[in-house]
Amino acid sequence: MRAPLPTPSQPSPPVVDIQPPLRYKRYAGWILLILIIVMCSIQTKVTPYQLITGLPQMGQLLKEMFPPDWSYIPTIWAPMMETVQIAILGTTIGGIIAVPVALLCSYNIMPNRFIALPVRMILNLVRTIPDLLFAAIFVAVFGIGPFAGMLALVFFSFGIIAKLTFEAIEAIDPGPLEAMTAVGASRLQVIRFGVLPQALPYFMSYLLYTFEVNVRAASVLGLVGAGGIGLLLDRSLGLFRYDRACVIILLTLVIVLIIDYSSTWIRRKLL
């Protein structure tokens, strides 16, 4: 008996790619971005013409800043150190408060959404308020001085560090946590021996980064009476002593660069 002859297979219909090519999507994205930028420029009346017409005034301002009044350094040294101290206190206190809040926000640590979601909403509210508004509120409550600036940086640091830390906690390796839970470890033991060792390097990195930001922010908080070097900067600009303002800016730049390089070295050692 002969085997049946194989029937010829029907050719499969050609696959028609109905998706537009990738380059067309890229072109459409760039066009959309350009349209958004143009619309925003029209609505805010920000045009290159304004920049060009303002260049002579910028040149005149820079001309009045130089040479800097170096004799003003002894006057601004104490307020500058006060600015750094405000940043240290605000960052440290805000970072300490951020740790338990970050644990409450993390779904892998706090699976109860009725607790985690309200805490996240409060955290989002804190991060919505800018540091200058915090400083203005605390100046109105506690009066002019560095205490109001310190409190403003506490809330500002708390919002940033808590947000970044709970995201880092949710991204840690769940293996050690599951192993500790399987052998009967309590929730506090899991946090102490499983969560904190993994999240601590990231927390320290975020703490140092926030400290860098707070040194710059504390220099501006004095504009609303929250202490620090900002008060002298506002006074120098108000009296048109741009040579003194230049000294303040240069000294702030030097201190910020020192802190930036130091914190970068520390982060490399931790990570």
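Residue numbers count along the first chain shown, from 1. Source: prediction; values computed, not measured. Throughout, rigid core stands for the largest set of C-alpha atoms superposing within 1.5 Å between the two forms. First, how it differs from the form predicted together with its partner chain.
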Given for the second form:
Amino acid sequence: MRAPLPTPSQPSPPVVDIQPPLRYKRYAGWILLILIIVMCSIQTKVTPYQLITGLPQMGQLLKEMFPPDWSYIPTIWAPMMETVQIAILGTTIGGIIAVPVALLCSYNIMPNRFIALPVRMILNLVRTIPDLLFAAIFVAVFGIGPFAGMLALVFFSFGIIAKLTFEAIEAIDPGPLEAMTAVGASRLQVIRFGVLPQALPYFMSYLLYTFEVNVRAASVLGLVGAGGIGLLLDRSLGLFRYDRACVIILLTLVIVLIIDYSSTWIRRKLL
Amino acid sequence: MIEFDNVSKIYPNGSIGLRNINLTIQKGELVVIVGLSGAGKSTLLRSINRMNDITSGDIRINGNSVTQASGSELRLIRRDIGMIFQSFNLIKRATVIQNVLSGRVGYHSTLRTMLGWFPKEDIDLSLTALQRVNIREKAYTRADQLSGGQQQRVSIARALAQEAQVILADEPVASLDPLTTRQVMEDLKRINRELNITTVINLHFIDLAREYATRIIGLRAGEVVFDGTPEEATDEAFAEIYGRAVKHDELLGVL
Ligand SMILES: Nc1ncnc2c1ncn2[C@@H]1O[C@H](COP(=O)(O)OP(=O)(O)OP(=O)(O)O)[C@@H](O)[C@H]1O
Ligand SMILES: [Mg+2]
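Alright, leaving the form predicted on its own aside, put up the form predicted together with its partner chain.
Okay, now the whole complex, with that chain kicking things off.
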């Protein structure tokens, strides 16, 4: 359903003769994989047995979900919109901050590695922190509410967009940069007329992609008190109002699908 | 007037680009530089607008040292020098006129150009430049929809929009077929004559050099080994520049 992320074309790797791997190596790989799975299952006590015993309860849950409590829609409409708005704000602000940072860590724009390398390290650090952890931290700092959620998404989007964009910038055609330097352009003008036209379509595409991801992320931010629809979902589940939870899930599904489809469509047009 | 004063260039890896070059190129000349691959043609050309730094010596344009110019001085010097590349170096996704207009950025403050708006005079100038290379009707086409020859003419128009006093062209026709090669060379020659723009072109076709140049400079291993008129550049002279007889594939052939 999701269109693959576009990446700037890279030279194809040299063709090498591929030897069929030795058979015992293949078996060894499979055995190792099975061993790891079994070990993990024993250690965490996650077993297929639980799936079987849990199934009847699953059926029970589904039965209680239907019919959904449609009268709940007016109540959840505002938080649902808040969820989308959190995602829009978080993505946009994160994307704007990502632009200068992406430029700073592209070696072809910033030949000075003393700047590029530390910036890359910070960027990698930001990217290791999951969105919900960000949200939990900001709820602790700024209190419960959508602001914390928005801020979490700013950091989260910033990490994704900056990383993807700097990779796109490093893959652009250096020719126009050379031409702009030769006409007497300043550094910023070289970026504006040499880099921007080449990198903008990629950036927009990454921005939309991140927005898709963020709408989904924003709908669970409420679980840690960071605003959006997640709070109501948590409450409905806590009160065993599965018919209401069902409406929330269905509405979220519809909104996410609409956004995914339109964003995929726009991204296809862009490139 | 472009002056080379004892110019040498040694690349960081030790290979020699230029060796003790002394040259004076007068306003309005159409100089073609010839020489084997690796002789230093690109190095010479690119040192004129300091796309390459030189190791020693001095290069002056109308008396102003390129070698000593500070950042903003260098940008002003470059603004008056159009550069044409073998691979055109256009923004492929942008329209033709946007590409030509980008030659004007040196005339405006960085802040003003950030939005990408150019004054009406610049647009008129760019359209006139496109007219001069006979592709005005392509002004609002995307650059990547043009043929190679047309793209090269866009880059010539960009140099014209710069109101350049000097045009440097590094193998401008190396990726074009023989017919378009002649059209592009005709354009360069016509502009050189009509606007009296000093033009320096690197070429590897001997017959093209003889046909279009007012002066031919031969390089070998970073040194000037020939400097004369096309009439003086006989087959024997070329054999001297190349250190061997002229080969068939060094001639474009008569059309
Ligand atoms: N960036 C560089 N680093 C190191 N050596 C270089 C570099 N560029 C050129 N050289 C060397 O300098 C010498 C002159 O190169 P240059 O590119 O000026 O030759 P050219 O006459 O333009 O050749 P061609 O016809 O192949 O374009 C060659 O020996 C080349 O190997
Ligand atoms: Mg060369």
